[in-house]
Each structure stands twice: as C-alpha cells, then as structure tokens.
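There is one chain below, alone, in structure tokens, taken in the form predicted alone.
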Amino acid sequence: MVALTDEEKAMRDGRDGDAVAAAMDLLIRYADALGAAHLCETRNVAGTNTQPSPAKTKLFEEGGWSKAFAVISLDCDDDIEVPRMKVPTCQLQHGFGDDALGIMPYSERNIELQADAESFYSSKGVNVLATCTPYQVGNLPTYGEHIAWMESSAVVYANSVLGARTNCEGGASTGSASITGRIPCWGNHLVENRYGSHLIESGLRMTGFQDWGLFGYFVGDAVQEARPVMVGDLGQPDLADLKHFGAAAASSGGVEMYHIPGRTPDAPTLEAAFGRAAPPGPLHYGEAERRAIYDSLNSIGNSEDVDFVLIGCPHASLEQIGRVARALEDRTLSAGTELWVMTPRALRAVSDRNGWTATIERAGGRVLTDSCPAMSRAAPTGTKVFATDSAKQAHYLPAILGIEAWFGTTEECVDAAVTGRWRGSLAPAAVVR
C-alpha cells in the first residue's frame, strides 16, 4: 500500500473539501494498483478538460463542468464544486475553436460549448494553452522536476529533451493532480527507470526534418515502449526535429524517454545514457531500413490526386510556420486542394506579426489553433487524399478518418498543395563513411 505523508492523509479525510478527497481517493488507489511507493510532489500539471466529446457534453447537461469534472476526472458521482487548481495547470489541445468556423464540417455548438468550459476552467485557474506543444509556449518545465503529463509527443519530448520526469497519464490522474499537486511516483519519475534500454546506430547523416521523422518512426518500431539511445552522425538537431522524431516513436511504438549523448540532458555520455551498464549490441538503421519506413508510411497512398495538406503535429514551430509561407511566396492552392497549417494561438500570433499567415492565407492556406483534425475527427469536406510532412498523422488519420496519405518533406506538402498533385519522392540519404 502507497505511504502518505501527514499533508497527503489530511487531504485524503477531507480537510481540503469533498473534491480533493475524492481526488486523493483516486491516486491512491492508482499508486496501489501501480505497486507505487509513495506519491510526488508536482507543481505543473498538463490534461484536458474542455473538449466537449459527447460523454463530458451529456454530463455538462446534467450538472454543468463540475458534474463533467467529477465523473471524469475524479471518478466521483457526487455532486461536488471544482475547487480552484492547487499547482499551475494547462489545457492541452481541445477541438477546434471559433476561427475554423465555416472552413471545416466542425459543429458549432462543440465550439460554443468548448468556449463555455474554457470560461469556467480558467476561472479555475487553468491556463488554456490549447496546444500539444505547451513547452513551445511558457509551459517549460525543468530539469529533474517532477511533472503529470497528457498527450504522448509532449511526454516524450518532456522526458528526453527537458529532462523533466513524467508518465504518460491519462484524464483523471492530471485532473485529480491538478487539485493536489501529487502524482504516483513510479516510471519515468524513479532515476532507475530512465537509463536506456536499446542501443540505435545510425549509419545516415541526419540532414533535416524528414529524417528526423523517419528514424524516430523506425525505432519507435523497433524499442516499443523500452528506452532507446541513439548514436551516430546525428548533428544538431533544433526544436522541430527533436519535436518530430519524439512523435513519431510515441506513434509506432510508446516510446516516452529516449537519449541521444551529448545531446540530451540525461545522457552527457553513452556510459551515462546507460547507468553504467554494459550497453547491448545495436540495432542498426541504414538506407534500406530507411527506405521500409518510408514506404509504409506511404502504403496507404494509391491516388496522387490531393485534397488537403496538412502541416503541424505536433504543432507547428515557427521556423515551421515560415518555411511554410517562404514556399507559399508568390504561389496559388490548387482550386480543389486546402492547406492547413496548425499552431498554438501564442505562435498563431507571433506569425500574424511576421507576415507569415498573411502569405499563407494570400496563396489560399489558412493557419489554424487549438486542435488538429485528428483529435477533432475533421477534414475539409470530401476529403480522400491528404499529404503531410507528420509521421504522426500519417500513422493516425487515415485509420481516424479512412482516407488515404502521404508523407513527404514540408516542400513537397506545399508543392501537393499548389498542383493538387503528390510528386514527392525518397531522396538519398547521406552515408556515414
């Protein structure tokens, strides 16, 4: 059984109100069922709570967002008032808001409900971030600190390149931290459980995004859920590559931590990256492993005709959103394809500023926050052929949505969507010698 500490047994019996009780019922019961120890102290907490799918939307019916909170996130049928949130928390992505109305077959009322709740969530003390990329938006937690999580790309990224420790947790235990400020300390959150596990060479020169997405797709494949640390001629990547190779091994596999030496905070060296074991032999990625991936990534695509391009999953960086309107200079959409590229509103407005949405928006493509079809389950009306430059959302929406995919570089997305046209192709990578 889980210790608690005297703070932790007060809230528990209720000093605090009916809703942390229920709360502190809930992550213990969670730590005993998780063979945890003891409970973490955590002060920054990201989940969602205002997207109205249609079991919160029935519930808000019944007994308005605290009803909704109760039951979801506290696994409680009483009826409780919400109390104001204990540590800093954010709401992650949610379904789309009033800025994609009339541009995608998106109801208005889970717009105007979802505009409710972020009203009385924030009143709460929730920060509505509206973004799987938090830390791409004052959400930058620190190194060693202690985190509860949603939302697996912003986990892994978390984890390996912050170095914060967090699990991937779910609705109610990010709800019920968020009123506690504690979490079940076990996984990611134990040091003993973050060393690596698989060994990954390399034997390409990573030389951009593509890459990046295609390797994190191989050994997401290849280490399932385990801890992989890489080594090669990986260079340097920046924010978007490390965003988009994190992504894509939480997408074929569950990978929540990876090392990369010298690179990540974890791994100074790659006798650090494995707590000074031995490490395994590796699994060796080259072109022809390179090459499989791609292909599968592209096995559901058979027509070349396009509808939709979409940029942006994770969330699209800045330097994304400008690669995106550098190519779009000058250029027109193709009259039966659209673009859209998905950023936080924080970034959304920091492009506006820059010209970028004002470039995108002139060539036909819209810039777009707060979700992503995936998650909202929406496309552009009659939708069957869509590209992306996303191993996440060529892994995800055709299954979500049934239409077909390709995956390509961010150029030749804007390309597809110009000529309504896919013409992309694997280039070769560059070998190590």
The other form holds:
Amino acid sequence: MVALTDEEKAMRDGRDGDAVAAAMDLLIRYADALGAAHLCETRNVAGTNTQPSPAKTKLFEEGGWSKAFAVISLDCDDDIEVPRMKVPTCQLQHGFGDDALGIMPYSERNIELQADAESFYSSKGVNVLATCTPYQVGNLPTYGEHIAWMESSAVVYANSVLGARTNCEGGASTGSASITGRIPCWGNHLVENRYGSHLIESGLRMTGFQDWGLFGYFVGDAVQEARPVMVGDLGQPDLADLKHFGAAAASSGGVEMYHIPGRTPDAPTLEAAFGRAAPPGPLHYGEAERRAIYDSLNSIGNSEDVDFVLIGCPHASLEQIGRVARALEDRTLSAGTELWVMTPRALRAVSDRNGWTATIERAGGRVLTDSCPAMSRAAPTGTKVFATDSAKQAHYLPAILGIEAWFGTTEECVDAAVTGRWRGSLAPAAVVR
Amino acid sequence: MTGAAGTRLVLRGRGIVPGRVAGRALVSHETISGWGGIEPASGTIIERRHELYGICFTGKVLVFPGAKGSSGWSGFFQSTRLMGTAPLAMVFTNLTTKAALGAIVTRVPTVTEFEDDPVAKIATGDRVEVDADNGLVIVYGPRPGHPR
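Could you drop in the structure for the form predicted in complex with the partner chain? We only have the form predicted alone so far.
Every chain and every other molecule in the complex is listed next, the one we just looked at coming first.
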C-alpha cells in the first residue's frame, strides 16, 4: 500500500472538495497497482483535455465539460465541479485549430467543440500550449524535477535531454496530478531505474537530422522499452536532432529514457550512464544497419507520385520551419500535392514574423498549428502516398490512414512537394575511421 | 479453487484491479498498442501487422505481454468501457504505467506479476476465471496430451 503524508490524506478525505478527493482515489489505486511506495510532489503536468473524441463528446453532451473531466480525467462517475488546476498544467497537441477549417476532412463540429473546451479549461488554469513539444514553447522542467507528462516523444525528451523525471502518464493520471500536485513515485522517478541497460556503439557520425531519426529508429527497435546508452563519434546534436531521435526510438520501441555520455545530463561519462553496473557488450550501428532501417521505413511506398508532404512530427522547431522556407523560395508546389508544416501556434507567430510562413504559403504550402494528421486522423482528401522527414510519422501514418509512406530528408520532402514525385535516396554514411 | 474438478491450471500473480469474472481467453503473444492499435467503437485490434488484426476483444479475457506505443493507451481502453466494447478482464505480464492505468480506467478485473508466464500457459478459447481479489487466474478444461 502506498504511504500517504498527512496532506495527502486530507486531500483524499475531501478537505479540498470532491474532485480532489476523486483524484487522490485514482492516484492511490494507480500507485497500489504499480507497487509505488509513495507519491511524488509535482508542479509540472502535461496532459490532454480539449481533444474531442466520440466518448468525450457524448459525456460533454450529457453533463458539460465537468462531466467529461470527471469521467475521463479522474475516472469518477460523480457530478463534480472542476476546480482550478492546483499546479501548472499544459494542454498537449489536439485537433486542428481554426486554421484547418475548410481545408481537410475534419469536422467543423469538432473544431467548435475544441474551441469551447479551450475556453473552459483555460478558465480553470490550463496553459493551452497545444503542442507535443511543450519544451519548445517555454515549458522546460529543471534537472531532477518530478513531472507528470503524457506523449511518448515529450516523455523521452524530458527524461533524457532535460534530466527531468517522468513516467509515460495517461489522461487520468495527468488529470488527477493537475488538481493534486501528486503522481506515483515509481519507475523513472527513482534514480536506480534511470541507469542505462544497453550499450549501442555507433561506427557512424550523425551528419544531420535524418541520420538522428534513422539512428533512433534502430535503437528503439533494438532495445524496445529498455534504456540505451549511445557512444561513438556522434557529433553535436541540436534540439531538433534529439527531438527526432527520441521520437523515433519511442515509436519503433518504447524508449522513455536514454543517455548519450557527454551530451545528456544524467550521463557526463559512460560510467555515470551505467551506475555501478558494468556496461554490457555493445550492439553495433554501422552502414548495414543504417541502410536496413532506411529500407524498412521506405518499404511501404510503391507509387512515386506523392500527394501529401508532412513536416514536423514532433512539432517542427523554428530551425526546421526556416529550412522548409529556404528550400521553397521562388518555387511552387505541384498542383496535385499538399505540403503541411505542423508546429505550435507560439512558434508559428515567430515564423510569421520572420517571413517564413509567407514564403511557404506563397509556394502553396501551409503552416498548421496545434495538432498533426495522426491525432486527427485526417490528411488531404484523396491522399494515397505521403512523404515525410519524420521517422515517427512514417511509422504511424500508414497504419492509421492506410496510405503509403516515403521517408527522406527535409529537402527531399520539399522537392517531392514541388515536383509531385519521390526522388529521395540515402546519402552515404559518414563512417568513423 | 485449486484442484477443483475441471481445473487444469492455476496461475498465481497479483491482482491490481479487483473483481472476479469467468469467460473465454483471447491470447496475444505480441504487445498491444492503444492509440493506433485498437478501435474503441468496435473493440477490435486494428494494427495491421498484429497477430490479432481484425479480432474483437469485447467480453473476452484479454491475455497479453503488455502495452506498447503512445501514452494514449489508457484513454483508448477507457473508451472501450464507455462505448461498451471493453474486454471482460485483463491478464498481462509486463507491468508498466500504461497497462496499469489502462486497466484501472477500463475497470475490469486485472492480474499481473505472475510466477509463470500467462501468455505461454493460456491459449485462445480456454475457459478461464480471473479472480483478481486473490491474484489468481484459473484455467479450466482437459489437460492437453503434451506439455505446454
């Protein structure tokens, strides 16, 4: 049984109202299921409230957003009033915003519902960041901080790159955390569970964004849910590289935590990455492995006629949007091809200011905010073949939408949008001699 | 129940969502995705490369190694409860936050942390009783002629 502090017992017993009591009840059941000894205090929650789903819409129609929050976010059937969020809580990515109205098969009713949910939850203190990458728009937990986040790519980034501590939380655990400031202290919250389990030795230098995605997809496939430690002459990754690497590793496997000695904060050295344990024998990543991953990600494409190009999964960084704009200068998209760049609204504001949005729109592309086609299960009408620079989207979208996929570099994807044809190929690896 | 007539096997684990139900097993040897892996409206597995692709788990005792994929796992299984398509019970091997929270909000009797691997010991179609109050899964039926 999870041990509770006096403060937690008071919350459980109703001192702070029915919603908080219900949230504590869920957290206690969850902690006991996991076998957690106690709860962590947290002041940083990233969850999802505003995305309409058929089940949520039905609950909303029965009893408003309070009913939907009670059932979905607290696992509680009572009529309760939703209190203000107790701790800073942000909304992750959701359905398309107003900028998507009329341009794709996405229900107008859902867009209205979501706008209504946004007003409700923001009045309760939810920060509507509306992104899978809260760390790109100001939600940056500090090293060692206990947080409660959903979204596999955000979880792996927070644990590995920022050194914050979170498990892969869900709707009810983040809902309950947001009004109690508590989450089970289990798994990645405990130092002994954060050491590396597998050693991956790369014989290749990462030459850019695509290489980090291929490497991440290889690593996730190799270690599944374990904690890989990557060594070799990898080069200096930037934010977008590690965002892509982690998202790919969390898609092909279930990686929630990794170390790159000298680059990620829990592992200044190889020894620190493994703690007291000796590093296990290494798995090798070389030219053949890189080629096999590339071929696997491109095994779903047959037709070279591309009707849809998607950039930004997880949500594009400013640098990525700038790259797309540069590649599109003075060019026009093929008549039969759509290009979407997905990003948080906050980054779009900067993109607008920098003139990048205008460049992309002048060419016929779109910068869309707050969601992605996988969340909304919507691509441009009639899409059969899509191209992307995201290993994660290449992994998920064919399954979700039943379409073919090409995976390549950002520039190859832009080229496909302009020509309507896929002409990508794998550039030679940078072999470390 | 151990040794009762018709009992073939008793698997001992830890109940994490209480309750006691009996029904037919549906066994997955592969982990299951929530988001992108199941369709809550129909209670079916929709991941194309999955061994249970197209199979409905509604009313079955779902026996599986564990959860994979998006953190939306719990929400997708919660939706099966809200849409009346939930499994009857859950029996799984690998305890993670996704599977634990998912079982709680699906509100079906659930047992995990077994001494023996239920995925290897139970077959699809077996009649089983899930006694999550005592952390037991009881498998009925004649013992097969060869060791399982």
